[in-house]
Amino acid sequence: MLTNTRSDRVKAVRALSRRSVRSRTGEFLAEGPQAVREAVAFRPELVRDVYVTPEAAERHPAIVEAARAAAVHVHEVSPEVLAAMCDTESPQGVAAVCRTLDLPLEVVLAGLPADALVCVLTNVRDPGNAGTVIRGADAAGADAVVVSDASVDVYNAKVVRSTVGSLWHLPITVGAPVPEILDALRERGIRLLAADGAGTTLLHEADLTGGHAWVMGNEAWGLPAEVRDACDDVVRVPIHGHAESLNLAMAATVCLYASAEARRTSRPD
């Protein structure tokens, strides 16, 4: 059992909360029983080491065995290495280090089937909300989300909270400025549906048949005029009460929602 907080490895792991260190290591950690037994059985590949806690190895004998059939290499911490790792006061007794699992924009998008549903979040710099819209994206059956250059890092402890282990469902594809990421969607021929208080379209006489994106704002200014512009229609969510508005996170789940049922209808059985 790993017991010295001051090791060299719990230090390495602990680093991985920096971006300039995930960024040059091409890992990351995933915290919680979710998304550690969602790593392992969707892209045990990409996991590297697990850490469990004797307690939590009681709890979730199912997390180890997984790992251990998939020649992952387990590790049992005390709860103070454990704590000492991650970013959370309360780890729930596992983590695991990973390998980044974004694609290029290129390969994600050459995937796509001709009715594609993409999530596309530019300028998203609250880990939770992009976090959540991960997570509504794989509920709802998207095919792709699409995080721009200016957004919050996908691996950000919180992000991958955030997501319950969505992370590991769908591709993922980060970093590209959005003029590129319109662009490329449109010659995919996907056509852009910007999300915004700002649309004169309502979401319910929006057009979502065949492939589309939507193309999601900045929590607090949404989408710049360019942006809305470039797309091909602005669709607003209607507001039928006295909330002022929906977050980001909400918003995006809706109108994905709408889609995926549109999607559900026009398929044939």
The other form holds:
Protein chains: 2
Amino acid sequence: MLTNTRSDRVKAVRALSRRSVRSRTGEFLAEGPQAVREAVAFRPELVRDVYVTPEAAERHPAIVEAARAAAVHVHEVSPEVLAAMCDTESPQGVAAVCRTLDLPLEVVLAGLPADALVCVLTNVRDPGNAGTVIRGADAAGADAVVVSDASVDVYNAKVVRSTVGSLWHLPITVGAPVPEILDALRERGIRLLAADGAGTTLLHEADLTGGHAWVMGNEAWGLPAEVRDACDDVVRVPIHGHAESLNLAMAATVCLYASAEARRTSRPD
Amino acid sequence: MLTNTRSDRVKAVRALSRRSVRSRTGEFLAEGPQAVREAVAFRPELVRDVYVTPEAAERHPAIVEAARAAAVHVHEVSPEVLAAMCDTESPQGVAAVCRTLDLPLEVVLAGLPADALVCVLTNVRDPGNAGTVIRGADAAGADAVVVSDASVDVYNAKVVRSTVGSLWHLPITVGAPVPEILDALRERGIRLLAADGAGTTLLHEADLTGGHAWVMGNEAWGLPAEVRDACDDVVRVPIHGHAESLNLAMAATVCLYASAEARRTSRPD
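Moving on from the form predicted on its own, kindly provide the form predicted together with a further copy of the same chain as a structure.
Starting with the chain above, the whole complex follows.
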């Protein structure tokens, strides 16, 4: 069992809380049983090391078993070592060092079906929002998530935690500038729907058949005019009461579920 | 200008961060410009005092004007005094002491239209989730929010902040036990739809015409069997991808917007 909180290994894992270190090493830390379980189940080839306390190993035997079955190194660590490695205050006894999993934009686009549902996050800054949107995109059956440059790092511990494992469930690409993303999607025949309170098309009026991408803006200031103008339609989730708006994650989830519903009614059983 | 961070007034306001003090005084603190703006605009008779820094008064003249026009006491305070009063790290220069605004369950129910849309929160513990659901209920045009006993206090600073003003926009009742809430809604002819991952009715199959209430459970363990059994239907938001679930606020918003959409198509223009 690893018990030395000041070892080089602990320092190296802890350093993954810095974006620069994640960029350089191509690794990040998944914290907590949900994230580690999904990483091991969906992308075991990307999991380098699992760190688990004796108590957590007993509470989550399936995670340890699945990791060992996938030939992932499983290390027993003291609670103090795990705490020293993690960003989260209560990592619930388990964490895993994983290889980053984003793919180049063109690779993600090449894998899309003709009636693809895509979620594009532009200039999203809040980690919880970004993670929750990725989770919502997964739940709604989106085929890919595209995160633009000038956005929060998806390997930030808070983003990873908020995705509750969805980070490993669907193709994701990060870091391309917004104009390049929009051009590439359009070339693939995917219609671009800007989700914005300034939209004149209401959600129920929008054409959600065929391949389309929801383009979501920053949580505070929405989408800039040039991005809205570059899209095929600007769609607004109707506000029926007195609320000023929905937050980004709620608006994205409502839009993505409207698309899922349109898919359900248009696809043969 | 109030500059003494150790005055009795500052201590009395600060004490409102404790639930017991809020219960005893019937007051709570709304922090930040969005909350104060909505309180003053929608329920000025419930606003006792507005506290504002000189800088915030300059940045938000409309809030100060509206408060004065409604004969609300507006006090200039130093940033240090405001910080000492508030729970939030950055209250953005303005806060208001407000009277609590929940109504007895029977009063809220008596005011409902025949095709009411109601959101019921049972045993919700996370402040951010509770506030976001209230905001979503407002946006979807719900006619009331019902919060059961054994739930987070809706006057908790984090709940108030997460509602982004929606707390003042629609009738709310708090503290009744779940069985009493369900009985009272049923007596008013409102159908009870439990939102739960264990549901066998998918959201698009649910009957969302006429008066109905969405009954939401705890964020971690959902609804207990006896509550599901007491409802007319148990409805599940379909999960199309590999996500385990949606979080409470997302599930509630998707359900409430499905109801809003059913309303739109059933109500005459």
